[in-house]
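Taking the form predicted on its own, here's one chain by itself in structure tokens.
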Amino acid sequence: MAAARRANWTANVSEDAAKAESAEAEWIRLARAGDRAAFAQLVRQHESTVLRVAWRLLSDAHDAQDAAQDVFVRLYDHLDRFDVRRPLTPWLYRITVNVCRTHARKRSRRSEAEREAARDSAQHQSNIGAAEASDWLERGLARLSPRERVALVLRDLEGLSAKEAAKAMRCAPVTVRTLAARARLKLKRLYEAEERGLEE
């Protein structure tokens, strides 16, 4: 009885996923033909994921919003090249990672004062990720190398498999696992150091 219920549930989930992919493919076809409403639907469907990943990679709401806009501009510009037989989400992860790298390089050229002003302003204007990211996690992510941070965000915070994260990062799955493990160890050490500091 339980096995039959489980089989029915799995079949329903697979059917729902197939319908969603079919609808997404249709929106892409319509958007390619110039249907703005169809493109807006694609943006609505993926906006929260792109913003969340960008925020976690950049730790700045204003920069995350700029990066997300760039991601969707790229989506619009490259719709004709996208294979509608494939799901859109993995491609968007890869583009988001690449766009955030570009934004991080640009940001590193800004002065520290400009960065602080932008961060303070954005925090007042936006609550992106506020429910998900603690101060501790934000501090921890800031101490990771860019590649460690991307691996940890995609694997542990976004829940991607090593293979899916590797596609987004354009590296081998073993590299993703190594980077994520190194990032976890650094976060663990930070947590332990802060705990010791509280006890003293």
Given for the second form:
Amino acid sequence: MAAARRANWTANVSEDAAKAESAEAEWIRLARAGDRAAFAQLVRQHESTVLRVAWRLLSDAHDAQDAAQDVFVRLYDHLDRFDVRRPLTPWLYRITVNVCRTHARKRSRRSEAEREAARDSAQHQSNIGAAEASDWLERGLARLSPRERVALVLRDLEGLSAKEAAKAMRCAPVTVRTLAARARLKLKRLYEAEERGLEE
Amino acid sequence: MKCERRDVAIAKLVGGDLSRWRAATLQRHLDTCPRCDTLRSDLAKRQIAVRNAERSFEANRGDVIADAVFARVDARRSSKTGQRFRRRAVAGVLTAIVLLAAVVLQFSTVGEDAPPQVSKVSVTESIPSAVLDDDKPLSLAESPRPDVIIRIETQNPDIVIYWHGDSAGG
Ligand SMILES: [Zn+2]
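Okay, that one was the form predicted on its own. Can I see the form predicted together with its partner chain too?
Once more the chain from above appears, this time first in line as the rest of the complex follows.
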């Protein structure tokens, strides 16, 4: 009985996924033909994912928003080249990781004063809360190396498999597993150090 | 093997990143080592906290991003059109300058080197003055043949050309 219910649920889930994919393929076809409403639909469908990853990788709502725009401009430019039978998400993860890497490099050349101003204006415009922007995870992520950070965000926060994360990072799955493991250890140690600091 | 050297493997185990065989081997160690087992349970707790923190993120931005993307695509397109227009304008101006220069050069050449156009030609005959000074009447045979002067007026009033042919036809 339970097995039958589980089988039924699995069938429903895969049916929903298939429906979503066929809707996505249709939006891509329409967007290619110049239908902006269809493209906006694609953006709406994926913007949460792109923004969330960008924000976790850049720790800055303003930069994350810029990066998300870059990602969707690239999507717009690449519409003709997509195989509509394939899901869009893996491509979006890969481009988001790439774009964020470029933004992080650009940002490292920016002065601290500029960054401060950008943060202020972003916090003003954005509905990403200030409390979240300063949470322990944020501080932990900032301590990781760029690659450890990407691996952790994709594996543990986004829940991608090592293989999927490896595709987004353009490296081997075994590298992703090691990077994510090191990142988990660093986060744990940081959290413990903060707790010790609070107790003292 | 020292316990610290198992830390990465334990972190992999927590993330589900160990093969079944390696996980089983590690589990046998965890069953007997409180230090490593504590590390495993702490990492597992942190893992849950990370996933919960992520779930609290919600981006609800309407069409802000889509609108920004369209604005950028349109701006890029109009700047491309502008560039094309500017390129064409520059090419047009350069062509006009070259044509103008050619015309000016043509006319300045006419002014400096080429003879002005002839507007009037008149032929006059004159008797050499030396002969006229003599009071003696002249016989027909002796009568001198007059010199021929051709006066050529040009469109330029400053340039008048005289061609003087003597009686010998020189
Ligand atoms: Zn141990």
